[in-house]
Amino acid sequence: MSTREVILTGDTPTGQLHLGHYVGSVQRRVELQDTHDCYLLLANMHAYTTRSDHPDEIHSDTLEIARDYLAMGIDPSKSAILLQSETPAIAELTFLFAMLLPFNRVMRNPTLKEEIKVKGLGDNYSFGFPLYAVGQTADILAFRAHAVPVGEDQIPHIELTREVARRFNKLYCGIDDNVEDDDPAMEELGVFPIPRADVGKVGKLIGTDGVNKMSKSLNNAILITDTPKQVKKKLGQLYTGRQSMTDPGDPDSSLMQYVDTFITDSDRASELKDKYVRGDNIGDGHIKVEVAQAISELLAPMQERRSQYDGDDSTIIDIIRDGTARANIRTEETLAMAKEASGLGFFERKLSF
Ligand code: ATP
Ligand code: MG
């Protein structure tokens, strides 16, 4: 058996991934694929929470999803790129979880609150959308992950899970309640390690709206796909509030973030900044055709990687098919654990893939 890491994360396909997605997460995987045993989890399941009505959508996004992985350089011989939904341990860990979780505690998820705020949700979210924050939990568990790599927004998320992990090994796995979450004896003697959340270059990359977090479902997302035309339009709405050359900017504007993040020359980054704080005859639009050409050039090998995968779905299947294989034999050792020390373990069961 390995003794790497295991590093799990995912992404719902409810759209293209985006540039958020980039430097919140998807960076840091490409560096960790080399060193630690990665799982990409492809989080259908969770997208049908809101978007049941869609199921073809959701179908089509979840091929994008993995076409957008390989663009931005994921290699899935070092990663398994997995689909939730072929990954039964997952739900059935899902199950038991929410037996370990006080009702209250998950409605009270921030994120959760957010989410429902700002995809105007309202009171008529379905039950499986709150269940969505338990089964991410099973998510992360069912891998045995140490680390999560995530964008500012998934924190919370991370500590439910961590709560359920240290709960389960406490009421399952002996172990004494005085035990710290980084003592070797939590994995020696538990079923889980207590996982961290692994938060990449910029936690909360604000989108095009000059608003709220660039997201799939807010219409304010530069697309791993848009053209350099595409990527200049949709900066040139970022709204700044800034009148004039001379007025002097705000260092903590979205469009200074983008700067921060985008113009990997430190030096005319610096100076950039120096300007539009001082109001030193720097307009908003010049900057942001500076920031659109660093983003498009930042994109070009990706849409080239991307382009390899055009009209393939047969490869990208293939390429599911192999990392859901690798998943389901990691989740289901999981799972025979889990059961055996919670009072479920009868027999072996095995499943074929
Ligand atoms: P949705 O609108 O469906 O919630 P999303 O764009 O918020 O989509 P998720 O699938 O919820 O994307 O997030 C996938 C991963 O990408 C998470 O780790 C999340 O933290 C990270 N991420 C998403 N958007 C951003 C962002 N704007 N900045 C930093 N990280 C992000
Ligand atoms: Mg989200």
Contents of the next structure:
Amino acid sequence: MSTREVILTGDTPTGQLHLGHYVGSVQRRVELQDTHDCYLLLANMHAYTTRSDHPDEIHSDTLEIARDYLAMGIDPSKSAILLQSETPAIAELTFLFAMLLPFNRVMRNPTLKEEIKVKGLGDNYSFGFPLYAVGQTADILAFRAHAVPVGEDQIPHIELTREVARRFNKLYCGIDDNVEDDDPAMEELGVFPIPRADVGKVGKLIGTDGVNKMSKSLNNAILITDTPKQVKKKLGQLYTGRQSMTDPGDPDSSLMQYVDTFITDSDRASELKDKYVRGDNIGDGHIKVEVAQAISELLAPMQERRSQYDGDDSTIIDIIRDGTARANIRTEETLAMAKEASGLGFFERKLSF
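Given the form predicted in complex with adenosine-5'-triphosphate (ATP) above, produce the structure of the same protein in the form predicted on its own.
Shown next is a single chain and nothing more.
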């Protein structure tokens, strides 16, 4: 048994990943895979909450995300890339955890409320849509994860997960109500550690519209497969509200976020920001060109790695199958522990991988 901390995170298949995914979470996953036991979840069942009428697209998008993981530097020998729909313990724990959460608590989740608004769902969504918020707690706790690399918009989901872990441990494992989350007794006596959010370098990358978080659905995203010409064109659309190169710029503008994030030479980044803030004869266009070049240099090795897997679904599926088998060893152990603690354990079961 490994003594390293466990990391669980993942993505719902909605097509290719973009630059916001990388700086917000995936870059951190790459860093952690050398020091932690890492599980990366392809949350294909969650995709069905709003796209159950497009199963072929979800199937294809699932493979595309796996390709993007590999392109961004995920090593499948270090990080298990797994399929949610082939990890049955997650579904069973979702049902159990749903009993521990009041419905109105789930619906107060700000991330869930925002998704209903952004996707224009109104009152027209399946029961599975709010249930996926519970399912995310099972995604994490099935692995007894200690940390979850996420963007800042996902923090409310982590808070809900912490509530479930805390409630389960105190209800079924005899842990006193006064025991704090970071008390060693919480993990030693309980089934679940209380997981923490591990926010990436950039909690929320603004999209190329200069206003909203980067998102494919808002058409303001830079994909990791974009050519230098496409990157330059998209970045050229970044709105700052600045009128001329002699106007003092906002140090907190979206353009300056890109400078901080992608200009790796700290002296050059400081120089650009200083001139921009003082309005020292430097135009937005000049800075955008420099940032676009830095982004393309970042994407080039990703695109080279990704090209090795283009059109090769069988290799991708083999990687996912191996990662899922490793994940099921961990999650079946968790499920057995949870059943025993909650009075649902009657006999041992084993999965065939």
